[in-house]
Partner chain sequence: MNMVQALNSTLDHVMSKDSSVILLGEDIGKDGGVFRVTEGLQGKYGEERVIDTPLVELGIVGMSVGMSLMGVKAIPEIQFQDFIYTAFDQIINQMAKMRYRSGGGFTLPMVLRTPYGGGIKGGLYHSQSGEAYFAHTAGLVVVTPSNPYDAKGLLLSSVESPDPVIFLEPKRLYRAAKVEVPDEDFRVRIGEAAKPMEGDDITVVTYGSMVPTVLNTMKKNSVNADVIDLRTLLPMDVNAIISSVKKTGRVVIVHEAPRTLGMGAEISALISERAIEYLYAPILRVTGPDIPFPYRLEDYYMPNETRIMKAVNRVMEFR
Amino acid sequence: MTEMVNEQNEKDVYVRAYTAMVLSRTFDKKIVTAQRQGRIGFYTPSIGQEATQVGFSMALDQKDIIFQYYRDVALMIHRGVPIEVILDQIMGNEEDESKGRQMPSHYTAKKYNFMSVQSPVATNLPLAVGAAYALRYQKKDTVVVATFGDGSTSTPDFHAAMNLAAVFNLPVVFLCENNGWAISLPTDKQTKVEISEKAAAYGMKGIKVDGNNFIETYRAAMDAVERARTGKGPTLIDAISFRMGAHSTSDDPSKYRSESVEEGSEKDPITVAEDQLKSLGYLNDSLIAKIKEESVKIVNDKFDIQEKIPPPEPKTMFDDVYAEKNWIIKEEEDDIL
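Chain shown above in sequence, structure on its own - the form predicted in complex with the partner chain:
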């Protein structure tokens, strides 16, 4: 939600942002544990990217459209997507919006203007450009956002989308959630130049920002969103953070990574936020403890409830390939079920 921060509301807005970060962190830790216990199939945590996502989300309006990637749980939580909706997708249960068809972390949340995550990275970027074109054509005052990682900037889709957005001067914001890695490959093996510098080559503004600092990310995002909304064209934001854990629950970073980023360390975006908000007088230790406790309760309770929801009916797997089932699918359905 666009949070035009002023003296009256600053405390509320910032504490809300912090709470979303904590909830996201709690959620991620819970799901990673649940995955180890065999209760979840796979997961891509956002641990380390909470400040990037929440700071960015603060600059967006509820009507803005998000072509998100698989690591945007903090962004979803801050935009108001209920934990249940996220859990349903991860569990692939019968309440999942995509009916248990996609592997975990591939969210769809239409009501909240989150589109639908695909696995091939960066292929959401050209879609965001097309959506922005359409919305401008329809004279809507809507900004379109695409999120992706640093590794995704090597793809043809990234270059295509940046070029198209700039040529057509579209209201798009590209958010590179630069967590320093693409699975085992560090950013400096992915690209020879700073990601924000690439923007100049396409003729758009590039902003490099400390993605561990939600206030700075928010300011950069406000600038980009404002440019988009006022017809000044697209922006590429490179938000630098640290991936604090593994790429996914299937990944073992000890094979390729020597240093690690500890929770609670000065590189942890949540610690950074705590220090900021304490020095502003908006948070104290007891409030922090309360927020953390509450988030654990919320996540545990919701997990236990959603886990009991059964998988989708087998026959649903034949739905939604087309608006109407063709004879081929009807026959195959009869054959298999």
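Note that the structure is a prediction, hence the values are computed from the model and not measured. Residue numbers count along the first chain shown, from 1. Between two forms, the rigid core is defined as the largest C-alpha subset superposing within 1.5 Å. Compared with the form predicted on its own:
For K11, the Cα coordinates differ by under 2 angstroms between the two forms after the core has been superposed.
For comparison with the form predicted in complex with the partner chain, provide the form predicted on its own.
There are no partners or other molecules in what follows, just the one chain.
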């Protein structure tokens, strides 16, 4: 009986993970199309990184805190952030938590423990380490996660964060979503060693995983999160994936790369997940078609609703500058409004 219950639990967990991956892929396609139609200004797709993000998310508790980067839509969806919250930020409408003050793809979702995305790469890493230090001081068993691309590992902030986290044995997991490119610069022009090997220089564990395989990523993340939560220190995970599209909607990858990974190919992480779950008996063609059809309806319906929400009122620009408005803010507010 126990085995039957566990098998059912695993099926539910894995099918939910697959559904989040499909929903993220559908979302990406919709937003890229909308950008080309002039309906939004900018977007950073996560196509090809769904398995890395969802596999990692599966290992986390809701109380854990994420200092994410701008390509983590699948991670947000799997952790329960509503599609409309993500759309509000991209559209910068009056329901956007940051009140339209950030670039699109610079998400924040405080209720779900997602901190605000920083524009300069890797600046979220020292913030994550600082938060981990504070949480340990408060004797909480919360794990802090920092996600970033391979280009971030070439920055001083990466090295400072890794060193500090290791020296103080902090409960941090560093997740490098290694898609092979830092905009137009390939990984082999950024580093002479595997990114996972850099962990040894700081005295922490480094793990290299197939980021296109959500089950493999999940198992590696479970190990890293357990280490952090039980006081065994930080871990660096190097999840190897493919950037299946452009760096952003402002990028033309045909100018600097010739190879590509096509949707539906054997390297597509969603194809990999379908093959895995079919072999386990958890998915079949009928259920796959149903999940994809429902994802399209969800994304289209949410987009149509959120697109009608107006931008924030101009007067909101004076809110939240300080806890209480000082005379300078009040004077500027009076002059403009």
